[in-house]
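Starting off, we have a lone chain in the form predicted on its own, written out as structure tokens.
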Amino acid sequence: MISYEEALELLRTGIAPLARRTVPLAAAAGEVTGSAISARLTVPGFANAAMDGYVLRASATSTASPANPVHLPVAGLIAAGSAAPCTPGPGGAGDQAWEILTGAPVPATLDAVVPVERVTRVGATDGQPPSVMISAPLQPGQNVRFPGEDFLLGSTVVAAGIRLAPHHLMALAACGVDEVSVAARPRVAVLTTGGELEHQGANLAPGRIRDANGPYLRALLPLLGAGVVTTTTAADDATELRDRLQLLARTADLVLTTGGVSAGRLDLLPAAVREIGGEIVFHKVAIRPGKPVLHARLPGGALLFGLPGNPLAVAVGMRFFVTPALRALQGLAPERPGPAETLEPVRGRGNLRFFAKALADVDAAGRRHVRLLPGQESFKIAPLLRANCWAIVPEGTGDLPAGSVLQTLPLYPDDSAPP
């Protein structure tokens, strides 16, 4: 049995990102970019109105007041998607005014715009062309938005092994990115073992439970960027285990398998994994729940993860080792857990990694807190419902006062993929 510690590292190193592939950038949501994506365009690409109003020189307002506005005529409007006019630059025709309308290119002689609702506009008279009468003086680039505020071109807008998310293909888009390279989403088998299981209905023959991991993976797999590939299950049967594995090798990039790695008569999962060629990476890990936890690489190189048949042994497993695992192949860095304090005393588990249902919250002091839940026991699926994260009680240290620090990670990924 080797401590969680070794069983990570051994993820990290024995695991590499998975090829890269191109995607459209209106179907990249929820992808890991598989390398830097730079600004194809700079943003803004031209000088143009922050909003409504009228653009000039600010030079041409140096002098304006409330008791003694300047009259400037209005030469014309410059309205969105046009290009701008041509300007008398200092020392021309004269000072004068364009009406503008928001996201409007601004004349290059031309550095201020005054918001629509600070002038007064009077009407033409007498063969003159209206004009707008400002009191107050305008700084130069005073409601201008200038080329590059945003991005320049060749910058870099979204660095690799980031899951992109709405936001990011808004600023992509804006960019003049059109496809992104992205890593492969894995392909995920799940095989739920057990002759006890039933899959659907309440009238369960005594000795039958339902199946509920397989539901919990199905839903679950995808928000980690995922793909599920097939979904089966197997009976308590070595040589039809041992047929399960071998196909779902050939088809998966990783093979995620719910009970069977205990030390009991009918946990014949490591006896099929040696059967058919693979390798077993680990087996057993000094955490509780799911310390039977098995990872192997089967022929082919597909990942396998054996978790023991608990719910909240497959609910440990999937957050503390094949999420890693998962991060991995596409590109993601691993995840850093959060401290917090706790609100009462904790129970160690002796040699024993705990990772606990839980509860946190912050004060209104801005210190965050953490409150483990009762009902710990890896069959009970209730407490899970009320929890928001999991806190990890490290091996070796024996009970906790309240008030200890201990280290926590939020039921799924702050960076899951869009559902």
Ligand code: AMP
The other form holds:
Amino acid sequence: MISYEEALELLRTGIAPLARRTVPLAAAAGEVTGSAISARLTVPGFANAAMDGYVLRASATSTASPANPVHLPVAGLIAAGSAAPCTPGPGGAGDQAWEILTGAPVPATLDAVVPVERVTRVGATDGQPPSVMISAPLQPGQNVRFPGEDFLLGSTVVAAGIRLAPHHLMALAACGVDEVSVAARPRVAVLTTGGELEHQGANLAPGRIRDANGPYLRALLPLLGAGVVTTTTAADDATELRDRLQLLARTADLVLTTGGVSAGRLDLLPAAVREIGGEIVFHKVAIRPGKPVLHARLPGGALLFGLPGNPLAVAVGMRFFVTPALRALQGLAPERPGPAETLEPVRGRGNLRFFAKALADVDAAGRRHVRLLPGQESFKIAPLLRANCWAIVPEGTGDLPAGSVLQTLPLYPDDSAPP
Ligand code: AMP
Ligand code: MG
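For the form predicted in complex with adenosine monophosphate (AMP) instead of the form predicted on its own, what are the coordinates?
Shown next: the complete complex, the earlier chain at its head.
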């Protein structure tokens, strides 16, 4: 039996990212960048007005005061989307202002925008153009957005290994990016095993139970960036199991099984994996729940995870083994657990690392606390409905007093924080 850290290391070193593919930006949300994406435009691309107002040369307003306002003739209107008009340079035909709207280009010889609320406009009279009265000096650059203040042409907008969220698409679109190279979505085949499983209804024959793992996995895998290619069930029968595995290995990057992996007479999965030529990377890890977890490589390269059948063993197996594996297949960085203080003593589980259904919250002073929920048995699903995280109780440290710091992971990965 290996430790959890040893198992994780085997996953991290043994799994290479899948091939990449190119997708249009419009279809890229939720995909993982396969390489760094650079800006194809400088953003802003040109000096433009940050406010509605009048664009002028700041130096023309240096003497402006309420008692002695500066009057500038208004040459016309510059709207967003138009090209900047040519205006006389310094020493030319005299200073002018242009009415300008937010986002419209600032002419090359002008350098400041006075907001519309801070001027008085005087209408045209006797062949004189309209003018604006400015009663305070402006600084060069005031209310102007300059080229490259947001992104520079060629600079990295999004690094490799980032799951693209809406805000990434906002930045990429602004930077002129139309397609992106992303990791292929791992194709996952799900095989729930057990002669007791039913898939419908509440009218169950004696000894039969509903398959809770299949719906869980079908719902969870897409959240982890994987595509579910098949979901199927096998009875506890060596031949059936072997034939199913062989078939699934051909169509999937990852085969996920539940049940039949521990030490019972009908736990037939390890033998079936060996029989089809699978190489077992590890079987049994010093954890609870889910100790009998099995990881193998199948002929043709597909990965296999055999999770024990108890629903909580499946949840732990998914969170602490399959999620890291799927992240590695997509080139996503490993997650980092976050600390929280336990308010109650925590019982150690000897040489096993214990993954506990837990509830974390932040108190009024900003301290994060975690509470292990009652009902930690691996068949109990109900406590999971009250949990918002997993608390990780390390192996080999004995019982922990109240006030100890435990590492926690949210129930589902959160990739929204910048790396
Ligand atoms: P096993 O790992 O096959 O020995 O199963 C361990 C426990 O999990 C048994 O009580 C099974 O009935 C239960 N179990 C196995 N598969 C499922 C499933 N798909 N949904 C709910 N419970 C299951
Ligand atoms: Mg079983």
